[in-house]
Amino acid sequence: MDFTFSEDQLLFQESVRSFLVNENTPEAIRQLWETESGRSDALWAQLAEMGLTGMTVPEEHGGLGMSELDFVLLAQEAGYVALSEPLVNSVLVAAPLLAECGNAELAAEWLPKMASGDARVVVGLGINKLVEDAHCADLLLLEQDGAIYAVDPAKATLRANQSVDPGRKLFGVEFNSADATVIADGDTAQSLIANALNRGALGVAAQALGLAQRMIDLSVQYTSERKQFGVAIGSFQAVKHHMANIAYKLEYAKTPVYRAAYDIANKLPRATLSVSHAKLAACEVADLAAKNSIQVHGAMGYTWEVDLHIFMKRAWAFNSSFGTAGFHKQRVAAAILADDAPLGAGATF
């Protein structure tokens, strides 16, 4: 197993880093709270010029052929900008599921328009119990009582739900199955619905990485300019352990995330082991970067004025997001609990 990025890997994280953190600042996040849709038509044409909503379309679709484990870094740079469009979903979730549906027609009409960004397609789990972004989406892919449905939005009744982090836009969606096509029931939905979940899962941890990291840089910089006693904050030991500790237990939640994203590229059969412990690796790092950011930031930490608060806000968000730390604990013990489990160096994590 060898999930080591290349050069040319690294150079488009990075090129993808700096496009975003110059387009997604925290005060255009700001300024997309307060319009009705709270996403960017103009920011989401350029992610597509990118190339990036393509990403994992297959090539005979108009898309680039990658893989998951092509794509985890730049879902990592995602989360370091807290980006509200659904870029994540859309490239990990929803063009994988449409592309192994086994409806060609659906297949054919759909993955062109999300590799040209001329449509956003939302998948909305029963492991979460409210849809992201279904306002913007113009195709909804729906699991409901183990099947799966295409539902033009158009035809479904969606509720709004605030959630603690203004950035997300959450959704209680109903629809009529008889104005739906269904995609898939059965075994074949089952399957289809346990990929989504780890991959959603594996996107999710991939943006908890990319939160962690900016809480860290947010925090330097402030206790860097903040002085006490004629010198800055950061200066003190306490200030520095808090940071310390949040560094290394960053480092060592990004392999298990590397690795449910190799592990899902090739389809191995510990992918869901693997994930679980990607996701319960990362979102704990992102919640200990909530805390000692705040710690060191004083009560300012909590404030709206604060841009602590908006990575820090999407971190508690992502807690629950394809599976609570309950859910996924559950699904690693399951795995090295059983009677056959393969444990030891090289075979458990």
The other form holds:
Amino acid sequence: MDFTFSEDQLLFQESVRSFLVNENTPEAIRQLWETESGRSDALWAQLAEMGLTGMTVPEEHGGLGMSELDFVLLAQEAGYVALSEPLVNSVLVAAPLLAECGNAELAAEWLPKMASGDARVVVGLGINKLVEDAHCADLLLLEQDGAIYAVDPAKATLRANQSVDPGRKLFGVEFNSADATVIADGDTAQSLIANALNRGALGVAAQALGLAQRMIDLSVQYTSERKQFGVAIGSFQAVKHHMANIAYKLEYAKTPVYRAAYDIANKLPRATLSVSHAKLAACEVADLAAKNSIQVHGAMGYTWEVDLHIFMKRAWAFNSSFGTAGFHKQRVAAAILADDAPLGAGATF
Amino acid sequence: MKLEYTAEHQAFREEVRAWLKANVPAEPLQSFDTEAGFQQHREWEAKLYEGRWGMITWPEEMGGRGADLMQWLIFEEEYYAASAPLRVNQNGIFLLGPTLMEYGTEEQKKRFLNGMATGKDIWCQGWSEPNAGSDMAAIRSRADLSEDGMHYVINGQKTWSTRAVWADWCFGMFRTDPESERHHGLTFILVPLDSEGITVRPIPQLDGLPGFAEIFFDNVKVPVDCRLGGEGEGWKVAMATAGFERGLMLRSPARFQETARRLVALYKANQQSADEDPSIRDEVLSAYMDAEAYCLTTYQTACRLMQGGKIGAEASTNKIFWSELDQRMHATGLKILATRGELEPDSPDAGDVGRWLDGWLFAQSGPIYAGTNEIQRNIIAERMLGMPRK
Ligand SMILES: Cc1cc2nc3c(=O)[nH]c(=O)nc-3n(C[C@H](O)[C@H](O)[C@H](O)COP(=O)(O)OP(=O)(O)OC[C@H]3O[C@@H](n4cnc5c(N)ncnc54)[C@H](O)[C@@H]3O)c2cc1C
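Condition change, the form predicted on its own to the form predicted together with the partner chain:
Below is the whole assembly, all chains and molecules, this chain first.
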């Protein structure tokens, strides 16, 4: 039993964090909000350069052949800076789906380009209704009527929607199945979709941890500087307790997320349960972080000027992405209320 | 990361399970807050010791097995799954024991650890005073060194001391420098409760039983070799004990996982009536997930400690998390029991209410003892997040 990350994994996290914190600053994010695509080719190229886009691409396709567990800490960092480039979905949802879909030709065509950063592949699952980042995709993998289609974006109709989070790009997508290739249907498609959903939910959960941490950091900084009654408001106990409540809950959301990453990486049957637990716990703490952070910022927190809302809005948007709380609670209920469910002391691992 | 037990750990689990199966009393023991129950528990501790299960993390020469933290967690899991009796000497084995290992002289370790492991010496903790609760540095009870330097003379009063009514020894902090203030000038001293000049006055708790007590010290003479750590270093030594208390040892996850398991079972057995309030199902699911999260995080901490890390602010996050979880789980249990929830366990119509009501009453003290949750929140904000003190 070893519930710790390796030295290498932690070092990689460090270097990705310092890169992202320097590059994807709130100022840079605000500039991107003003652009049409909302995406930065230059940043994407840098992410590819660091090997991030190819992390889960198998080595024979030019990737690093690493696992979800190797990536989970990096997804957390992507959340910490509210990264809008479709990195997490690409690494956790699109690449594994292509690698597992059984269409060797399609995989051989696209995976190397994903690894090098030359192509963005985007997945649209029924559970999300709208497809994220369809506008910057070179290939769309879409669930429709129980099958998965490979769709050329040029042959699809995209309808842009505005999200509460200006960094998210959501599209209604319509395509004619005659113009698309079925890459899986029947049971195969069901299992691919289920895995994609689990990986997507893991990605959201990991980013939610990062978002919560960022909101804590911003709020601690703000309340240490802002003075009322002649002292820093962060010295007031009511303010401290708002922050402590996020901090202690965050500790108990992290380990479920890491366990879920481990379970997915090792293809364990309990992954369905552990992913839902992770998603619920992480989104709940990010939600609490948003609520308590805006409170301790006072009216400042309600403004567009203060950076807090960048992270707060991402957290709100994540609540229903890759499964609502209700959806994940149903999955937890199905697992633990089953007659033969292994529960209690000694049943965790 | 490898979230699987080794074959050795599995074999260890089997060994624990087999021993508990053969030895756990068929009938639950009486409460250790009654004289007869206390005696039964002392005998159970002796039996555990005979099987070398008393304190498995201690070295073999002290009656332990030199077990690592992972084995300790596994042992606890089996212990709770087997519904074995609660540990009457937890102040000794979980709190003072580790502190003695860190600060005790070889002489003191020899003298005290074995009696602790066998259940011969049951310990209580004498920190709180009437005017020093959350503000522990306000302690006023005094210990004055005699002129010949051979013993301390203690005067003052401790309060809320758990199990002091029948315990044999008390450990606590006393002011050895009368000029000192706050956390300076305090000394950690071990006091035999049968010393002349000690009066123990039981205080009944919510269940009516004398679970804790006041201890009055009237010119109590204690030899200097009962001092743990240096004179005036009491605060430092006590902080180590407090770390153990809030950290890993006091509340292993198994306890909460078993409560969560019973809660799921209670819900399933009463599902129709429970679902009259649709939020109950949600609470049951949360209880399960939170108990699981507590277990995961404890394993993570244990792994970190085994690799040479130290307990830090997670001691405070633990304390809040398990105490609030315990309250929530028992509240849900009582909601499911509905009108039976208010019945005393031995009422003819109570049915399976007993453990839920007892557990509910006890859970009300969780956010208070071992440092209130408000104090833990202050610690998290100031030491973990670095928020301004004043
Ligand atoms: C079941 C049980 C067993 C116990 N066993 C022992 C034992 O074995 N040995 C022992 O020494 N003690 C024991 N205690 C005592 C326990 O440690 C104290 O009750 C606790 O430290 C709180 O002190 P107090 O009761 O004096 O409350 P107070 O300090 O008077 O606090 C009352 C309220 O004010 C709040 N408060 C106080 N100061 C602050 C602050 N700075 N910021 C925010 N809020 C604050 C507290 O959080 C609490 O809500 C036990 C208590 C219980 C309930």
